[in-house]
Structure formats: C-alpha cells, structure tokens
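Given as structure tokens, the chain that follows is alone and in the form predicted on its own.
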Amino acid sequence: MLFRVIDKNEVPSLVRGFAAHYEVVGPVERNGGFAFDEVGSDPSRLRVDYDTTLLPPKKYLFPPKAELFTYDTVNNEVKDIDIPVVPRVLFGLHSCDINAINRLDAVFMASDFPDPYYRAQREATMIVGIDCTPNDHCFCNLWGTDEVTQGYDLFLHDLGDRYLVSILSVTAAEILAVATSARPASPKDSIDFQEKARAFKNSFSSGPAVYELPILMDAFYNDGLWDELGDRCLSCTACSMVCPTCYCFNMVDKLDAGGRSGARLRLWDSCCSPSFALVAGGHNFRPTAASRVRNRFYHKFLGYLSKYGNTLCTGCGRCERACKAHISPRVVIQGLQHKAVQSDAAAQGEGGRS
C-alpha cells in the first residue's frame, strides 16, 4: 500500500483526470438528499460531503434490470445480448459501500461459477473511497465496516485542508500523479491521520454488541419475536431495494403478443416478497411475513457468515431509513438480546424456586 497527500482543492483536477478515460459516477445532490449519478468532467456536481445516498452504488455492477438473451420460438434460435460494459469510476464511496461491494464480489466472482455479467462490470470499474461522518442511522462500527482495507483503487482520508490518499492500484496511482501535485506523506500527516481516525471512532453512538449474535439467532429461531416483527412488516421489499448487499434476483421471460419471440430478463427480487418462495403447485415455503423477516435476517447475520466469514450487513442504515414499519438490523439485534435477558432471568427464577 502506498500513501500520498493532495490538497483538497485538487479534487476537481483528480475527477477530470479520471474523466479523460472513464465515466465518473459520484454522489450528487437531488431532491434534498443525495444520489449516485454521472458527473462527467464537471466536478462541481460532486458532493463529497454527503452523508448517505438513498440507493447504493451496486446498481452499476448489478443492474436492477438486465436483458440477457433473446429467443425465437419459430426458428428455435437463441441470441446472446452484449450487455454494454462502460469503463467507470465510482468516486466518493464510503467504507460501508466498498465493504458491501467486496461482499458482492465474494458471491458473484469468487464462487465456483462466477457471474459473467457482474464480473465484466466489476473488472471495468475503479473505486475511489472517501471518509464520512456518521449520522443517526449509521451502525457500520458494529460490523467493523467503518474501515476498509481492500476493494478500492484510491481512498481519500480527510485531514482538514488536505487528503491522505491510500493507493491500491497502479492505474489509479498514475492518474493521481498526472492530475495532481501528490506528495509523500510527512510525519505530521501521519499524526493528523491517527488523530482523525480516533475522532472518527469516537463519533459513533453506542450500539448493541454483536459478538454473540450467531448463537442468539440459533437459540431464538422459533421465538415469538419473529411473529411480532412479521405483524409489523408490510412486505413492501423497500429494505431489499435499498440494501447495498442484497443480491436476490428473478429470471423472467418477456414474450411478444404472439408468443413467437421473447427475451430473458434478470430482475432484482426480494426474499421479503410474498411470492419469493412460491413454487409450482402453489406451495409457498415462507407464506407468512414472520417467516420472511426471519429468513432475511438469518441470511444477513448467519447464513452468509457461515459461508464467507462476514455478515451481509454493513451498517449503512439505508434499510432503517426506508422501512415504514421500523424494522432494522439494530431492532432485531436488540430484540434478540432482550429475549436472552428475559430467558436468563426466567431460568434463574426457576432455579431459585427448586
């Protein structure tokens, strides 16, 4: 890993340096909030001081809708679709979103059967990360995703009037060198970075402990907590749509009016949808909202963890903001811990009476 320092006023030059070779996408202001959008070679649209975007950047790697191939039923022909791959820079991603992409990489690229569509987009994408300031919905510190050590090309650490730039790729280093007056980090830069890192860690509000979460998930699988949450859940799937790590999808055929030709589409889907686990014959493996809510959080906290060594939640807080029923990872964790306290108290009470 290589470190350099640039002045803050050099960020526009860096953006233009990337824009000479790549499509640059970054956070822009929209309707009182922030969204990822193409900024082109106009750095004035970029808002690196944003808190959180409504939608995550995964849509540039894993589109909500993709046409994979077309077919002709009359001539029995299938034609692959060349999905456009645009060399792109995702500029200004926070640590939680970069960690989310790393988790998607594990699913779509590091498996026995890599997804060619995702891989093509990912290999054509560079990532420039940037420091953030936690808001009331952030809980990335619970999962350790408030920091990131891989998956990016450059990362800009805010030191007040300058950025300490962590460099992980040769291509990004070359663009940084040409576009800015990057200089080696000084001892003062190192000291300021350490102080800034400590202040960042201290800026988070306290949250529930998660180290015992796997055993709690196992112990309270059949607990009434899931019924309580299921009664509140609207099955609207908003949580999945805004989540940076949800990767469920459905395959749908779109036929012409005569049924002679059509196309195969891949669409985002959600395990919270009432029809997600519906199979031929009309059987639904998860017919209740409670069973779907439980499945979602078991996959986030336990299923993915057992296979890949990380939880599938990065604590970005988007689902917490989007859910109208106020169901979120923090609510679930606190609910499980409350159940554990109640169970322990009941066990001690029974022991005292025996």
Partner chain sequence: MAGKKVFGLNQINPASHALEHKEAAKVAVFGLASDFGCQVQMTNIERELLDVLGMFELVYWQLVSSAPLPEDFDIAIIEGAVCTQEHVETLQWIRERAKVVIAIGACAVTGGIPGLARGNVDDFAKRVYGDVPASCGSMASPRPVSDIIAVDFTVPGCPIEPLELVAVLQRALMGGNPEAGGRSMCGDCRLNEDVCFFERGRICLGLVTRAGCGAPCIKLGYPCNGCRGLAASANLDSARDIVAGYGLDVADFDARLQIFNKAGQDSSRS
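What would you give as the form predicted together with the partner chain, now that the form predicted on its own is on the page?
Just the single chain follows, nothing else.
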C-alpha cells in the first residue's frame, strides 16, 4: 500500500486521466437524489459530496437485466454470446459500497462456481473510493464497514483542502501520477488524517450493539417478531432492489415477437417477492410475508455469515429509506434485542416464583 497527497481541485483532472482509458462512472444528481452515471465526458457533473445513491454501484457489475445467451427455437440451437465487458472506473464509492462489492466478489468470484459474467466485468473494473459524511440512515459503524481495507484501487481520504490517497493498484497509481501532481504524504498529513478519522467515527448516531446477533437470530427463529414485520410488509421488493449486497436473481426466457428466437435473461430478484420460493407443482416454500422477511434477515445476519464470515449488510441505509413499512436491519436488531431482554426478565420472574 502506497500513500500520496493531491489537492482537491485535482479531482477533475484525475477523472479525465481515467477517462482517457476507461468509462468513468460516478455520483451525479438525479430526481432530487443521487445516482451513479457516466461522468468521464463531463467531470463537472460529479458530486463527490453525495450522501448515498438511489441504486448502489452493484448495477455496473451485476446488471438488473443481463442477456446470458440467445437461442433459435426453430432449429433448437443455443448460441453462446460474447460476454459484454466495459473497461470502467467506479469513481467516488463510499466504504460501505466497496465493502458490499467485496461481499459480492466472495460469492461471484471466489466461490466454487465463479460467475463468468460477473467476473469478466469485475476484472475490467477499477474502484476509486472516497470519504463520506453519514446521514441519519447510515449504520455502517455497527458492522465496521465504515472502513475498507481492500477491494479498491485508490481511496481518497478527505483532509479538508486535499486528499490523502491510499493506493492499492499499480495501474491506478500510474494514472494518478500522470494526471495529478501527487506528492508523498508528510507527517502532518498523517496527523490530520488521524484527527479526521476520529471525527468521522464520532459523527454516527449511536445504534444497537450487534455482537450477539447470530445467536439472537437462532434463538428467535419462531418468534412473533417475524409476524409483526410480516403484517407490515407490502411484498414490494424495494428493499432488495436498493441493496448493494443482495445478489439473488431470476432466469427468464424472452422470445422475440414471432417466437422463433429468444434470449435467456438474468434479472434481479428478491426473496421478499411472493413468487420467489414458488416451485414447479405450485408449492411455495415461503408463502407468507412473515416467512419471507424472516428469510431475508436470516440470510443477511446468519446464513451468509456462516459461509463467508461477514454479515450480508453494510449498513448503507438504502433499504431503511426505501421500505415504506419501516422494516430494516436496525429495526430487526432492536426488535431481537428487545425480545432477548423480555425473555430474560420472564425467565428471572419464573425463577423467583419457583
């Protein structure tokens, strides 16, 4: 790992430096919020001061709708398609979203069955991270995903008038060196960084502690909490659509208008969708909203954790904002902890009586 310092006004020239070789995508204003979009052609659209985006940068690695292959129904032939790859820089990602991509990498790249589509685009993608200012919905601090130590090429730490740049890749280092007047970090830069980092850690609203979460998930599997949440759930799937770590998909065949050829599509899916666990024969393994909401959080807090060692949530807060029914990781954590305290009190009460 290398460290350099650049002035803040050098960001546009850094973007242009990348844009000479790559498509550059970064946060821009959209519909009164922020969205990731192409910015290389016009770096002035880049809004490095954004809080969060409507959709996460996942859409550039794992598109909402991807054509996997096409086929001919007349001759009954499958044709492999070339995997479309766009050499791209995702510019201005926050720690939560880089951590989320690391979670996806574990599934799509490092698993027993690597996904060729994801892998091809991921290998052609560079990531430039940047410091953020948490809003009320952010709770990355609960998971430790307010910091990121791998998965990016450059990370720009905000020091007021300049950025301390952490460098993890040679290619990005070379572009940084050519596009900016990057200089070595001085002791003063490091001291300023420490102060900034401390202030950042203190800027989060306090939240529930999460260390016993997998145990609580296990203990309260049959708890009424899930019915309460299920009674509220609209089965709208908004939570999964905005989530940077959700990776479930559906496979759909789409025929052309005359039915003579078609394409197999991969579409984002959601375990909160009523048809998600519907199988051939008409049986639905999770027919109620309560069973679906429970599944979503079991996978995030326990299932993924058991397999990959992390929770499948980075506290980005997008689902907390998207869910009109106020169902969110923090609500679940608080609900479970409340249950734990209640049942503890009940147990003590029983002990006292006997």
